[in-house]
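Here's a solo chain for you in structure tokens, the form predicted on its own.
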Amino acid sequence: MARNFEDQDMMIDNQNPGLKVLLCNAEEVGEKYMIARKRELLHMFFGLQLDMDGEELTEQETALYDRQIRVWGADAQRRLSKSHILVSGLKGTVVEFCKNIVLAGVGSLTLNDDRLVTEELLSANFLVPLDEIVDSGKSLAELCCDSLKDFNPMVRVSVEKGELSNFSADFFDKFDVVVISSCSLSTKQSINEKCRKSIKRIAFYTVDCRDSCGEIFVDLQNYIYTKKKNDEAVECLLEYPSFEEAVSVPWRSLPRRVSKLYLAMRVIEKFEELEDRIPGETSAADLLNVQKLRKELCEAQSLDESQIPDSLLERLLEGRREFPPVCAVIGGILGQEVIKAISGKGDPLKNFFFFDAMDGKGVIEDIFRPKSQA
């Protein structure tokens, strides 16, 4: 069911203002040892433990993230300094989301995309250093690396050379989140499979900004977090879809108000992947074609048209530069749930998160196909 963004404890006004990332409070340093016997149980049953368990804080680190300690505990912060993540597709709004983890201390950061740069690149990426861009022979994600590094120096960051899709499913088990963004559906599946198939739980996320609006798909399998409840730790347990199981979910299935964007994103998604077009790579001059597409979805779907509205779609297809406003918000939001899936400390988005700068609005959506109808 839709949530109004309004009425989340992740409200972007309630966050840290610095990251927009705060998380519950950490865990009491006495919890009982069957508290804590029955989480370890429950993360060997599910395999969804991150790896992050073992060495602790630096010295030079406590001193470096003191501040970051005080808002969320030394517990996360461990965990965020341990961890490692993969982001694919540079972008504004992905740009946004790399600054902020490197900023919070992540372990190592990877970064993957080898295009060279554009005008159209640059409207909202602010780590590409216009001195270097012209016979610089380097890529998006080499010109970014150099940026992020200076950052923060306790960060390793790194690029990772290759098509995304053609990196087979081990490449992925050194790593505790993939982020990707700019990819085909067939692509967001597949690796959102290979992630699903490691002997780890890797956390999945997606990411795509049109126009002004964005859109954000959270995948963390079985996933366990602990909020507080009555001044308690308590724990709850999550059970998430992968993405090829979400957006199969039959749209008669849905919410009546399920967002239009949801709706529409799924239209061009698939307009693209049948004109076999890169992503975001569409105009004005395909909403005829779109229009087309859409009445065969709705028909096959018994969806009423009016659901996907004209002026949406035609917003979504003409929109190829991100509005650097909204890269904040939804680059920020996104920091936000990757360090509460590796802290696991704070309410998780499931699945769907959406927003909209013409109305300022953010609404997650809950997408799944209940067992029942599976």
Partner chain sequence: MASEQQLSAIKGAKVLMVGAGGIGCELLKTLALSGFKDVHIIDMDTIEVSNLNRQFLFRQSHVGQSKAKVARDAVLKFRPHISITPYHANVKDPEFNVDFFKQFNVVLNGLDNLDARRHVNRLCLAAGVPLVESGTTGFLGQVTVHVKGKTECYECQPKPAPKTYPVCTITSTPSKFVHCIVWAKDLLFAKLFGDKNQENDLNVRASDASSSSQQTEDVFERKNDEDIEQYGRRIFDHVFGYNIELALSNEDTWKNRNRPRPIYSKDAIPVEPVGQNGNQAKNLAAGNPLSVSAMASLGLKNPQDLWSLKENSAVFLEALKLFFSKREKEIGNLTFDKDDQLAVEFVTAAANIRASSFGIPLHSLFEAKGIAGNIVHAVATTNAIIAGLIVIEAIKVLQNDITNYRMTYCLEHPSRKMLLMPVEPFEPNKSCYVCSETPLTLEINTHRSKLKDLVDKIVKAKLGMNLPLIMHGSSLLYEVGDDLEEDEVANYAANLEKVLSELPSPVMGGTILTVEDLQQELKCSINVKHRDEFDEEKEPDGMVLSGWTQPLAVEKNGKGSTDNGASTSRVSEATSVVTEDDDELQIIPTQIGKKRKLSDISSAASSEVSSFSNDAKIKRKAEEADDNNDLVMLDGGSSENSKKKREQ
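Let's compare: the form predicted on its own is above, so bring in the form predicted in complex with the partner chain.
Partners and other molecules omitted; one chain follows.
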């Protein structure tokens, strides 16, 4: 085994090496504290890029991760192995994501989903044997945890019980990345805010698939990364709006050819919120009411209703079961984005991604209100 358990626990307890130093050398606490504090601040501004002090990968890690180290380098691999990730809502897309980052070799993955499994919940799940679901009494997260551990013994996978919206802001401090799925509009907003309140930067993602469509939202707050331009390293700054800020951008000031999916997802999200539905629990029978809401929203936002076609709304409302190929695509893109954000390598996506299997396009939308208009 690459690391012994003691080391792993140390990593869980200590989000940054500054604190680790602090614990290891109790006598020099005063001096080290300042260093730790400085590091913490740097950490805030530069994400995770600066906090690695050249620990080498083990022989086992190098052998296992050989092919991907050739893609993103040993540095990025080290950062991955020290990152801590929370996911909530374990439907097919998130399961795909979990597989991807466990294989990639993150430090730890924490799963949150207390639902008891049903056949529908498992329609795009390859972690849980269908035969085992009867009477196991285990939650979806617990069942997924068992097989994810098996994927990569170097990653610590665990379950956190509880209702996501009840977790306090402190809870999220333990993580570098938070990914939530199947959440209501208000939960998305409140978790996003909690992440933003943390002293360090927590990368926040929401992901949802309906029918053969998928959506990813990304909030990296203020994100600085280095980019290679003509062999020179250039520093780039990206400013991300929160989920609340993004979805409140007036539709009339959206990019000219904004994805219809963006608008349709907002209508349905609003519908579910108003009706107090469990996210995703819709059907074709809701179409009339959703059309009514679309009319209201479009009028208020001065948008032609034809921009949110009936056929698209109908698909999104009906598609309760996930479409596994779309889960693979969305879970793959999300995995890649999280790896980019942790490693600080590559242009991260800002700030929405949409995929529709009908036309095959995977589109990035940058939805924010420029400072001048805010």
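Residue numbers count along the first chain shown, from 1. If you superpose the two forms and keep the largest set of C-alpha atoms that fall within 1.5 Å, you have the rigid core. Owing to the predicted nature of the structure, the values given are computational and were not obtained by experimental measurement.
- Once both forms are fitted on their rigid core, the CA atom of Glu61 lies 2 Å or more apart between the two forms.
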